[in-house]
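Next up: just one chain, as structure tokens, the form predicted on its own.
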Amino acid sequence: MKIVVVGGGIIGLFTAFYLKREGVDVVVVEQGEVGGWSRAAAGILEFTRFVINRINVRSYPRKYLSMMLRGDARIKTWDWRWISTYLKVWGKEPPQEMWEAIKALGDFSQRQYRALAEAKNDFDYSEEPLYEVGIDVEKALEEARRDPLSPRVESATCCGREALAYLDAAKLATDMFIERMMRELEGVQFVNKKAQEVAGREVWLEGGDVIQGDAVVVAAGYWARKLGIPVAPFKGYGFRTKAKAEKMFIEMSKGVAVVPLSRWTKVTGRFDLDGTEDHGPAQKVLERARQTLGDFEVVDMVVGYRPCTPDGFPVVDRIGNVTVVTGACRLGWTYGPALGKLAADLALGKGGLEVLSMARFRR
């Protein structure tokens, strides 16, 4: 059996990983560097907390407007289909089965990362607290107590300031993990071309070539909008730096995440609704980070486009003969293993989770 996976980001790689385990002949189509955009992520894993993805709660538009007024966010890409769907789901609470599904995704993904690290921890995996500073800690503690996923949190200190400690977090080096996945996927064919269109069991490539398979999985983030999925690109910037930091933390008032790793410290920021190649705001991330960490040397920068559905929850569904997986937004790395497994199972005809299908946007 041959399956074509369109998209070589973290979820596409996990999809290929599980398909290979089933003995499938896998072809991955990626227009750029494999894992390129996914590398921009901080590498923070939040297995029991979904609050960072709740972009459709009633208070979020006001919060985002405040970010824009401070110069910490901008809108350059307008998708009226996405906006109309957002208005439909704005302020609506997900059903209990959605929370059960999300908890299962987190549990599965944590087990998979642990298993890969136990075999060989060549990607700096570590389970340790994530600290949030620049927030009302008491209010955050109260919100956590109401969280359906029951995250373990406590009041703490970080960077000499009062902080919220989220105790169920983990971290990894995104660059090193993608290198690990490439070793795991030895024997998988990678095609470095742009997919122009997916038609049934065929993927039409730029230049006129066609790849045929017994099934196709689209794990191409924002590109999935071409299949009718309401997904928007929220751009972020990731820097490998030589900054000094002892703890993994997020400076919420400045919108900057800091993750100390063995070879460098990752600094990330921004949540721009922006699918363009204008990367001007990257300097703002460094400005905010240096206000927190002092001056530091930058090794390199990567840009990523987080694919977000209007309700923040991922989509894993079948559209005709095509399986599509996208929409995990800021938690793509957190749920990458589980979403890849679900997509692989759907492509193999094993069924999926109805609550994560497109049907929820049609109701």
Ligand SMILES: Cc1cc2nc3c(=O)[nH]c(=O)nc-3n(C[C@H](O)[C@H](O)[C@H](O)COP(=O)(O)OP(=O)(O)OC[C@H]3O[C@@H](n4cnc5c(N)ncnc54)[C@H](O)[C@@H]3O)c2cc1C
Contents of the next structure:
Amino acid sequence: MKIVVVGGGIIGLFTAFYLKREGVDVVVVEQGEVGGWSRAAAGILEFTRFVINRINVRSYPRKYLSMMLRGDARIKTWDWRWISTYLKVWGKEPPQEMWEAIKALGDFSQRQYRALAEAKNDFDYSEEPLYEVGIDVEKALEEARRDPLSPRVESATCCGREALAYLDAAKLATDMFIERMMRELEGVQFVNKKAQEVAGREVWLEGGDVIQGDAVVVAAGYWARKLGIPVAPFKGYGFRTKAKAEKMFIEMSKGVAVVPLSRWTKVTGRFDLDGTEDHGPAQKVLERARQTLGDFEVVDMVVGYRPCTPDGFPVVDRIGNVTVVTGACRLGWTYGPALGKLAADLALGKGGLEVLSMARFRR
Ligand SMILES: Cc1cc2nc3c(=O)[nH]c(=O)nc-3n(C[C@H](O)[C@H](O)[C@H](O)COP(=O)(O)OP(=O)(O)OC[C@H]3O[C@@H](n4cnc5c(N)ncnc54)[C@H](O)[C@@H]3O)c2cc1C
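Since the structure above is the form predicted on its own, I would like to see how the form predicted in complex with the named molecule looks, so please show that one next.
The next block holds the full complex; its first chain is the one shown before.
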């Protein structure tokens, strides 16, 4: 059996990983470097902290507007279908079964990362607290008590300030993990081309070539909007730096995450609704980070586009013959293993999770 996976980001790679385990002949079509836009991520795994993906809660538009007024976010890409779906789901709470699904996805993903690290920790995997600074800690503790995923949190200090310590977190080096995946995926064929169209079991590539499989999985981030999925590109920037930091933390008021790793410190930020190639605000991330960390050397930068659905929950579904997996938003690394497994199962004709299907946006 041959399955074509469009998109070699973290979820496409995990999809290929599980398909390969089932003995499938896998072809991954990736327009850029393997690991693609996912490489930009901070690499923080927050298995029970789904709250950061909840962009349709009532308070969010005001929060986003104040970020825009401060110059910490901007909107350049308007997708009217996404906006109308957003208005439809704004303020709506997900059903209990959605929380159960997310909890199971988090548990599965954590077990998978642990198993990979236990076999060989060549990607800086470490389970340690994530500190959130620049927030109202009392309020955050209260919110965590009401959170359906029951995250383990406590008050703490970080960087000389009051902080919320989130205890179910882990971290990894995204670049090193992608290299590990490439070793795991030995034997998988990678095609470095842009897919133009997906039709039935065929993928039409830029330049006119066509790849045919027994099934197709689209794991191409926000490109899935081509298939009618409401998913928008929330752009962010990831820098490998020589900054000095002892703990992994997020400076919430500045929207900057800092992750110390063995070879560099990852600094990431911005949440711009922007699918363009204009990367002007990238320097703002460094400006904001330097306000906390002081001056530091930058090694390189990668741009990423968080694929976000209007309710912040992922979509894993079948559209005709095509399996689509997208919409992990800020948590694609966290849930990558589980979403890849679900997509692989769906492509192999096994059942999916109704609650993650597109049907929720049609109701
Ligand atoms: C700055 C930043 C920090 C982040 N930090 C974290 C974090 O700490 N923890 C966490 O869990 N998540 C984090 N995220 C979110 C996470 O990176 C995303 O949720 C994740 O990358 C989504 O993975 P994906 O595989 O669905 O899509 P993508 O990462 O968008 O990958 C899609 C891939 O498909 C390719 N592609 C697209 N269209 C085509 C086409 N037509 N033909 C061929 N290939 C195509 C792209 O080149 C890309 O490589 C962060 C994101 C950003 C931007």
